[in-house]
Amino acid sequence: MKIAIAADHGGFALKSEIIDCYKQKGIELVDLGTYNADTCDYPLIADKLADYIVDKKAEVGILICGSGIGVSIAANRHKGIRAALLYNEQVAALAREHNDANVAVFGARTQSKDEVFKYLEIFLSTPFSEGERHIRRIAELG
């Protein structure tokens, strides 16, 4: 599975930790920025990752900002993006199982590193159920 990751300045440090952790596991994440802690605009970061996913350059993405809210809103403006702010284990599983979410979103200032790593593992390891009602509802999103 090819995974892209991006963050604004508020999520830069957490993004770096995720990249390092997955590199140690032998999994390379495509880093779409930001590349330092200088202030930047989260909509541009979310747009870059969303375009990458829509263009099928990666199967899933990870977005991080201070709260997770801004990048969620920005990413979900793109047709074909289903970005989910993951805040507990059940939501991490259901985002994939029922909604076939293709972007995991985290708030670097609102979640602990341990929570983020736990929810990300659940998200990445949970398959879409492919239930008829879920497929129908996803299609209704446009």
Given for the second form:
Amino acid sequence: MKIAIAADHGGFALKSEIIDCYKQKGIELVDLGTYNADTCDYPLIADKLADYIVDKKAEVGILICGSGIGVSIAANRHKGIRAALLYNEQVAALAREHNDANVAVFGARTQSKDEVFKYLEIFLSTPFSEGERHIRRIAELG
Ligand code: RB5
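What would the structure be for the form predicted together with D-ribose, rather than the form predicted on its own?
Below, the chain from earlier opens the complete complex, with every other chain and molecule after it.
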């Protein structure tokens, strides 16, 4: 599974930690920026990652900003993107099981590193349920 990651300045440090952690596990994440802590605009970051997923260059994305809200709003404007702000373990699983979410979102200023790593592991290891009602509802998103 190819995974891409992007963050604004608010999430830059956390992005680096996630990339390093997964590298140690032998998993190379595609880093779509931002590449330093200088201030930047979260819509542009989210758009870049969303395009990457929609173009099928990666199956899953990770987006981070200060609160997780800005990148969620921006990413979910893209047809085919289902970005979920993961704020507990149950939601991390449900986002995959029920929503077939393809982007995991985190708030670097609102969540601890431990929480983020735990929810990300759950998200990445949980399959979509393939339930008929869930398939129908996702199709209804357009
Ligand atoms: C940047 O200061 C901050 O506004 C951004 O990271 C994000 O939280 C927006 O929703």
